[in-house]
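Here's a solo chain for you in structure tokens, the form predicted alone.
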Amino acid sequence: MFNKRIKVKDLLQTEQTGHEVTVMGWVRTFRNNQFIALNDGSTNNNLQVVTELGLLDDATIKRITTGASLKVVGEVVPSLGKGQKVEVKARTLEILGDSDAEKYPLQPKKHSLEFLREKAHLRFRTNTFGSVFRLRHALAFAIHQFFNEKGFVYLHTPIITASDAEGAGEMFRVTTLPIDGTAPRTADGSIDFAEDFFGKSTNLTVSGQLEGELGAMAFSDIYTFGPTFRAENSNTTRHLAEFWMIEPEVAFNDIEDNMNLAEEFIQYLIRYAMEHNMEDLEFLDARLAEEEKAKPQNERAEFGLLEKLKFVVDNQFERITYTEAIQILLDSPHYKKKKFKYDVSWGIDMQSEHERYLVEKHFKKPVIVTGYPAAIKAFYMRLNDGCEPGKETVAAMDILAPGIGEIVGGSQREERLDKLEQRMKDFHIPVEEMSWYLDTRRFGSVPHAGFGLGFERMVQFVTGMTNIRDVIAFARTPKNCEF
């Protein structure tokens, strides 16, 4: 059998030595034609391989170079090397693949993030990237243990669909229909996409969240998690076009049930993390720690990654209301000196420089407001009672988190069918295209709530990474679709 290998990690683990072993992995040094350092992706940590003189011939010395593929088989014996207990003396070595050492883009050197970006199909193989495609890899896994613990039955929701769950209309079209001006039109000279594949207008999904509410109002607990699509012309750190989301939805829970949950998940996760993956961890907040030293004290974070982490882990998060978010801001030191962007005032959807202040500046650990106006929120978040005319707020939250601001935004919903639709009406969205939707109000309304959680701005938080580009492989941004 050709694949009985050993992982690097496994290896590196073990203190048992006189064995033999076959290991496979990439170069990542080759120093004095003898110490070999490889990998194979397991561990950011090199298994150093040691070849005697006289074993390989000079055609094969040159061609062990950096990127290059081995498969070695030999002793595991004590290293005299600091750092790993055992190293392995090779018996045979194959090399399975060339890289030529003049053109393989990833020299062992340090790189910069942004030439890595370039080189997003290799980037992978660094030990940046390791650490943070493991890290993603676990909290994936996490999300899935966190639900099933509780009962919650995992729904696909659809990817192609008809809604907009947010009413913003930032939406990727899909159709068959001819893109060179002769698609089919009606009388009014617009597409006519009753000719379509679905025979109707259809797009890229925003979310899963309406689609999980017909779930909810049958199994009672329910969640989801895959790919959803912004066309929001949007180049920051922040912002992708395509990336995935964690969305249950909830009977029977209210607006405070909803905080809890969301309180405990995101603990939950990065305890998980932390129990598993905390030589990454390590690694990653060294790396942010030299990071942090180039820049200006001012400038600098108040806690290193894992002490971050743990912070989170270990306290409860600060919950306000979106009223006493904005007192806050507008009696803030920052804002009396004009140094936010944005203007601040009751009714604003708070930009990230505000919700950043609030966790980073003013209370330095994460956050939940809650009651947000109407306005600026979707259809069917559920109307506050007992507002004051042209101050209506609903049972809205968002999660905010130090480095990045927002990172969950969730709601109670709004299960009385009258109010429902009257909103509906208000953002001009059609009450009949959406009978589907309001049967849940119809036939056994409940009290039900859910929320959102970017999942590749919770890597970000559990990373330290400050571009979400680099946490998901291929970014797909505006103006990029590479790889």
Second form
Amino acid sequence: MFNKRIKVKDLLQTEQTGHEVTVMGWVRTFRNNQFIALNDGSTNNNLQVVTELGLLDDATIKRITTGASLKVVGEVVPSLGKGQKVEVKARTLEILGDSDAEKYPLQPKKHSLEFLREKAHLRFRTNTFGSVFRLRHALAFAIHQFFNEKGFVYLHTPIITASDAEGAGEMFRVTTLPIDGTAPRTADGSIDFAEDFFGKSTNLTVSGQLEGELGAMAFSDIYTFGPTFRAENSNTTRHLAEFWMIEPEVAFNDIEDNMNLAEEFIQYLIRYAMEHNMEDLEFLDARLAEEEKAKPQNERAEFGLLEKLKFVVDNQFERITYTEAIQILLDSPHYKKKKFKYDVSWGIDMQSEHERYLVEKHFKKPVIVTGYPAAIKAFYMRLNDGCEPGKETVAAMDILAPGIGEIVGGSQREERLDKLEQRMKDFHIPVEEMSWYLDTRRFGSVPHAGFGLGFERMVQFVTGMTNIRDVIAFARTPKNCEF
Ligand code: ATP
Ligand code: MN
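Let's compare: the form predicted alone is above, so bring in the form predicted in complex with adenosine-5'-triphosphate (ATP).
Below: every chain and molecule of the assembly, starting with the one above.
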């Protein structure tokens, strides 16, 4: 009768007493040989289970340790303890799985996030990660709901591809050829990928966009939501080698429609979390406030987590051009005091320090930057008309978020065949191999636009977690592939 259990969250919401329930979960703490704090992951709030003296023999009592799993049948009674209306008076208690208190890594005390990263297989059982991963779930659900309500088709783009949407390195190769030097070679001595599993060189996808565009040219509105891979050796708090990305692609949208969609989407996700997961957000808000207290005054965040989220749903994002962004940086006291590590001039690919200055110091809110130099952006972005020679820009947009930096990268796509082919040649992209992509421009091409939102960066933004490794279950980063 395992399936008769009631979830702790549901039980704690009732005020009804006097009936019998079955609850199961893991022991968080056990006090005075009588009071068990039981958690089943449905909420951070533990259920208090009371075992009356005499109910259990000494041997059983010894086995009620932190981390042990229990099945309890008992009566729901009003609770005298603060913070809960009801508790369960145990009639029977069964230990489902023992947990050796000497060896169990999670003690009922505060552990550092670094320590818990090493114990990622158990960290879901802590309050912090309970909240983070319930929120991650809620956001994933909200993403589908948002697009479903708007009539988008969820398109599953391939994970193994032979194309490289970004046009440059940093990919994981997929091959079944031997790696011990015995792989077949062509006449000129290079590896003969014609002999490989797919008959060509393949890799893990860095983005589903190009395939997404094919879908948008039929369904008008599609989105993808799946894992993407980048072999970039960036050991930062916002890069993973395997991360999840949401990529809507919309026919008949221009860059402005694209910005509107992205802004509405982000605000919708935050609002959804605030409506459905307030308890977890409140927990993380308090957690962050505690963490901030340990920092020197000048390094503390201006807003608390909930304050920040409320602000973002209630206020429009700032919209500026790349050229304006560069001017703001050049005019900034920060620049004049030579505080940027990397130099600023029109044409640079803005560094994280520049982006953060714009959102955290200058505007203090999310910022959408458009009109980037064509030379630093991907080949498929639409060339803006009427640019000064040498100062060509594309209809790109990046959304920069406080505390995170770039959270969205998107653009209006180049729908004009001749211009697109020219851009591909400039970027040394083999036009023949991409013939399938160019077909969309040959047969009923339309203006269209889309963007990619990094899911983990969004989860970071909503949970306030500073390290991206703490918002994905099992992080893949350089030199790290545990679990
Ligand atoms: P960055 O400059 O931060 O490396 P990017 O310009 O490479 O980002 P895009 O190629 O535009 O990013 O990807 C779209 C979105 O995917 C980004 O805005 C970001 O939210 C997310 N993203 C990109 N790379 C990573 C990564 N390595 N780990 C996690 N999320 C990422
Ligand atoms: Mn990158």
